[in-house]
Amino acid sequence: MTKLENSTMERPFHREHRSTVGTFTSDNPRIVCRSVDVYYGEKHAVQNINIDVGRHQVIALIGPSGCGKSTFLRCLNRMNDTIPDCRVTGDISMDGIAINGPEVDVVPLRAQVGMVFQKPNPFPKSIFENVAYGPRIHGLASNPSDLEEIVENSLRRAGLWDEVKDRLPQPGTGLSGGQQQRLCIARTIAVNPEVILMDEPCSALDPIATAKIEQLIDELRALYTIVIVTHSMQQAARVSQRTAFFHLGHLIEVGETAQVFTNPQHQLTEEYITGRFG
C-alpha cells in the first residue's frame, strides 16, 4: 500500500460523507450564507451552503465541472434572478443585512457586489465611457471632472492608466483579452462596490495576462472582498487565502488555502487536488 493510499484510508471523512468539513465560519465576515439551496425547476443544483465570507480576503471556489461553484456565486448578488426557473431558498447577508427578502432592490446591490465574467466583455464604447457608464447612472459624480476623476483612479487600481491614458476615446474593444478583462475590473470597482466576485476571470487569458490579473487581485483585496471560481488550484492557490471545495451540489470542504491544499480533512478533497478527479 502507498503512502497516499494509507492516508487516504486514514482521513475521518470518506467520500460518501456530504456534510461540510472544516471552518466555514469567519471571524470578521462580510457576507454570511446559512442552509442556501439552489433549483433550476425540479433540479437541486447547490444543497444546504454555509459559508462566511471574510472582509478584505479573498476565497476561492474550487472543484469539477458543474459542481455548482458558479451557481452559488451568483447566488452573492442575485444574478440568478434573472435565469428562468432558478430558485433560492436560505439565508444570504452582507453586514447583517438580507439580500434575499422581495424589498432589496437588485440594481443597488449589484453595486455593491460586482461581478467580473469569465469572458471579457467590454461595452461597445470607448475606454472611457466603459468605466464612466456605471458612476454616471448611480449619480457618482457631480460633474465632469469628478467623472474623470473616478474613471482615472479605476483605471489605476485595474492596473491599465499607463497602458490606456492616450487611447480613452478608441473603442474598449480594441484592446488585447488581458486587458479587456481589466478593463471590466475598473469598470466594476468605478461604482464603489465592498465585494468583488469574479467568474474564472482568466480561463480566456494568456499565462502572461494571468500573472497580472492575479497581481492585480492580491492588491484589490486590501480594498475589497473578493469572491473567485477557479478551475485552476494552482491559481488557488496564489490568491487566496481560503478556499472552498464544492462537488456535486455540496460545499465539501472550506478552510484555510494552504490547509486545504496540504492537509485535506475529506477524501473527496484529497481526490480532486491529487488529479484522481474532476
The other form holds:
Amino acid sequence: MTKLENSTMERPFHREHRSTVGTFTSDNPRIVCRSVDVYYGEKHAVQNINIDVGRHQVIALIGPSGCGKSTFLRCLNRMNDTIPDCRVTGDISMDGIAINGPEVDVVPLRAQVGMVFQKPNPFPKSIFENVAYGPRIHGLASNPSDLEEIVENSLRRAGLWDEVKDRLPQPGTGLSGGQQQRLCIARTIAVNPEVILMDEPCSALDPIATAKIEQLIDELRALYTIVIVTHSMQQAARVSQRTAFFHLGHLIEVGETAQVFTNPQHQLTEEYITGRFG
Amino acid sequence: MEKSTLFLLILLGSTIAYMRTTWRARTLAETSGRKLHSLPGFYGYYTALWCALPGLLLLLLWLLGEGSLLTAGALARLPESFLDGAAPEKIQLLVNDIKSIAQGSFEGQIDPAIQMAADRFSELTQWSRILLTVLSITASLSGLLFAQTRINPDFRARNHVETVVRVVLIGCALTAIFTTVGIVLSVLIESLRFFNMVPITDFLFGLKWSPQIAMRADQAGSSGAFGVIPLLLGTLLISTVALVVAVPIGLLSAIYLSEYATPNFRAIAKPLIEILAGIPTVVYGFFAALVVAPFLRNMGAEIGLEISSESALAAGLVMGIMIIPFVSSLSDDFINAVPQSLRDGAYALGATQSETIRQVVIPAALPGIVGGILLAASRAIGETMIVVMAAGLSANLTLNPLAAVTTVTTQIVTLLVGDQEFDSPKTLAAFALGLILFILTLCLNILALRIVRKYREQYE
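The structure above corresponds to the form predicted alone; please give the structure of the form predicted in complex with the partner chain next.
To see the whole picture, the full complex is given below, headed by that same chain.
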C-alpha cells in the first residue's frame, strides 16, 4: 500500500483522472481523430478519443483486454460498419478528408487503409491468388504480366518471396502461421495502401515468426503509416515511435514511445507498463 | 403361466431385488463401518440384472425354439402315411390344421389321426408352459441368490454393471448393422436368383424394359425384356430436372438468408422453407399429377409444344421444389461456417459485399455446398411417390424432358403391386432394381460425406 501511495505522490495524474495526457497531436498528421465515440448498442465502448497518427510513423495502441483499442482501430477503415448495432460518432479525417460520414464510399477508403488481423486469414485460394485478389477487384493491373509484377513486389516487400516463389499455385492455407501472416501483409500492400492497420498481428505466432514480422514492420514504415494494436509491451517498445495507452474505453496517455515507457505521466500507464495489472 | 405374465413377474422380481439390495448395501456400509467399493445403487443394479437376465434369456430361448419342437412332437404321432412323400406346403397345411384343432377353432370333419396329433400338441403345450414357468423362476431366483452372496464392501459391483451396460450398447449397435447387412444380403440373393433367369448383361445393358411374363408359354410376347437402361435414364432425367430447379433456388435463397437477411426475417423464413421438407411426398405427387402436369401441357399447347400429360418435366419440377430445403438448409449451414475472419479479410481489402460472397465465401463453402447437393440428388433418385403419380409408366428411352419416362422406383412399385408369383422374373426384377438403386445412392452418399468431411477438416 505504501508503494501505491508513493507512486501517487510521484505521478501528477492519479488513477481516477481519465482525460488524455501527453501530446496527442502530431506535426505531420495523416489521420486526425477528434471526439471519437463508439457504441455497441447501448454500450459506450470507446469514449471521446482525440489522437493524431503521424505520417510514416508506427503508432502502437496498448492496454488491457477489452479496453477498446481494437474497436478504435477498426474505426480507421470503417470495419465497424460490418458489425450490426455498432455506431461511430466524431470526426475522423485522413489527409484532411473526412472518412466517418455516411456519404463516404468505404471501398476506396479500405483500399487506402489496409488491415492485417490477429489470426492469419488467407483466403482458401492459391498463394498467388491471395495476393492478386486486391489488385483484381480494384482493377490495378491492366494485363497479366502487370499483375504478376504486383504480386512479386508485394511478396518481396513482405519478405516472403524467396520462401514461396516456387509454390505460388499452392494453397495459401498450407503455409506456416508466420508465413500466412506475411502473406496477409503482402495481400494488404498489394493494393498499394497508405495506411496499414495491424490488430495484434503476432499474437498467434511463435517468437521467431514474431521477430520477422517486427522487422518487416520497421521496414514498411518508410512507405506506409502503421497503426498496430498489441498486447506485448516489448513489441510496442521495439517497433513503434509513438504509443497510446487505452483503459476501459478511454485514451489515457499518448506520447513518444520512449517517453511513455520510461517516464509515464499517468498513474494507470505506469501501473500497466510495470505489469501491476492487465 | 402365460409368457407375458412370466415376463412381468421377472421384471417385478428384479425391481424388488434392486430396491432390497440397495438398501442392504447401504446398511452393510453403515454397520460394518467400511466404505463400499461402489455406490449402493450399483449393488442393486447388479442383483437386479442377475435376477432378470437368466429368466429373460430362458424366455427368449423358448420363444425361438418352442414352436418347432411342439409341432415336431405332434407330427411324430401321425401315421407314416400322412407324411411319406408329402410336399412341404402340404405338411404346413397339416400343421395349421393341428394347431387350430388344438385351439378348438377348427370347423369341419376331423380325421381321428389328426385329432390324436392335436391332442398330443395340446398336451405338449401344457408341459412346455409348466416347464418354462418352473425353469425361468428357478433361474431368476438362483441368479438372485448368487448375486446376494457376492454383496460385500470389496465387491466391484460398478465394474460388473458397466460391463453389462457396454454389452447392451454393443448389442444395439450390432442390431442396426446386422439389419442393414441382412437387407443388403437378401436383396443381393434375390437379385442373384433373378440373374439366373435373366443374364446380368441383358439387365445392365439392355435398352428395352417390358417386364411382361406370359401366363401360358404359347402367348404372344412371352419373353419379357429386362433392360435397365431406360429406367436409369428416366431416373437421371427427372433427377436432373429436379436439381436444375432446386440448386439455384436453394443456393441463392441460402445466400440471401445467411448474408443479407435481417435476423428477424431469417428467423421466420428459414423454418418456412424447411416446412417444404415436411410435406408428405404423396401430397407433392398429386400436386404434380393434377396441377403441374396439366398446366404444363396447356402451356405447351399454347406455344405449340407437345408435352405429354405425364412428363419428366412435371415430376422433376415438383421434386425440385421438394428438395429445395435440403440444398438451402445445408448450404446455409456451410456458408455460416465460413469464418468471419475471411469475410473481414476481403472487406479490409475493399471488396464489396457481393464480391466477398462470390469470390471468398462461396468458394470457401463450396465443398460443403457440393456435399449438400449430392445428398439432395440421392434423395431425388430414391424418391418414389411423386414419380409414380406424375412421371408415367412407359419406359421410353429418351432424354426429352417433355416426354413420359419412368424411373427405377416407379417400376419397383408396379412390379410388386397386385398378385404376383414370388419366383417369377417379373417379381425378382424388383430386387435387382432395388440393388441398382441402393448402389447408386450409396455411391452418392459416400461421395457427399467424403466431400463434407474434407471441408470440415479445413476449418476445424
